[in-house]
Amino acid sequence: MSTILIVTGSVRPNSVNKTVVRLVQDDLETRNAIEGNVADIAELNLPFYDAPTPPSADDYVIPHDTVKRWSELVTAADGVVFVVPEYNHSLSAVQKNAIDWLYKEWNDKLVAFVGYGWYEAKHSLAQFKEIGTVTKWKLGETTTGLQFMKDINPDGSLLDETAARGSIRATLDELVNSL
């Protein structure tokens, strides 16, 4: 059985992220030999990055138990799906902080992105791809960018469920087929 870690991108209690995470989970549940686990950034409660050495350093030691748990989740996953909001043309600070705590765990990790926002999350998705050049993620060509008022409403209700699920399916197909 392969494990896909779904990483939330918002800690807001009423975030659209919950709807999009559920869509990703729904898709993964239809697949044989795939287990989808959610890493809820709010529940992880990671501190702001404050380690004395960078995670890429040979002498890096994770200084917090919450970060150790985060490292274990990423290490155990065969692939990762980031559910990506776009805040002010950028990825969310909580997701960036979570990424910054780790390094070797990301190397050669299969990663996919399911984004949403006013601009189909194109700005945050571009930043994730750039981050991947440093973290050495294995990135596919297919990403999902759901647009407010076209695919999904800002309250999380779906406007075009068929298109949203189809786009997510294509992104996850590429990830799962690469396992």
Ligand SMILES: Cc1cc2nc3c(=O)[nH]c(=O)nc-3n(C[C@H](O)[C@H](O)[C@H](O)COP(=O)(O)O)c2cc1C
Contents of the next structure:
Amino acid sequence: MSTILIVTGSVRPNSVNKTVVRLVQDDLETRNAIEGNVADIAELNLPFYDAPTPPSADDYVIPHDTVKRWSELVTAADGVVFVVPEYNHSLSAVQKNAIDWLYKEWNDKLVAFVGYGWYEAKHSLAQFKEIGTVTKWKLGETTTGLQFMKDINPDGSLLDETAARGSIRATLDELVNSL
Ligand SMILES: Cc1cc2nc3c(=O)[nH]c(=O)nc-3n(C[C@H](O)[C@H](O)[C@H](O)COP(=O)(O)O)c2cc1C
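Form predicted on its own already given; the form predicted together with the ligand follows:
Below: every chain and molecule of the assembly, starting with the one above.
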């Protein structure tokens, strides 16, 4: 059994993230020997980064129990799927903060992205690729960028469910085939 950690990217109560996370979960549930676990960024309740050293430092010690739990979740995962909104042409601050807390946990981790927004989350997804050059994620070629008013509505209801599920399937196929 392989474990895929699905990392949410919004703490808004009416977040579109919830719909997209459900699509990712649905897809993973159809696969053999794959378990999808959700790491809800709201429930993780991570503080803003306040450690005295960077996480890449040899003497880095995680200073909070909430972050230790986050570290354990990432360490235990065989792969990670970030569900990615776009705020001001960037990934959300809560998602970036969660990434910043860890370093060695990320190294060589298989990571995939499922984004959504007015521009198919293309700005956020480009930044994730840049971040991956530092965190040393193992990235595939395939990403999903769902577009508002085409694939999904801004209220989170689905417009083209077949296209949305198909794109997510292709992204997760590449991730799962790399396990
Ligand atoms: C502060 C802010 C900035 C935003 N900037 C963008 C943007 O640059 N690109 C975009 O496609 N959508 C942008 N949006 C719209 C979000 O894509 C939309 O609100 C989406 O539902 C956010 O994801 P969430 O519902 O999971 O929180 C922005 C929304 C907010 C609140």
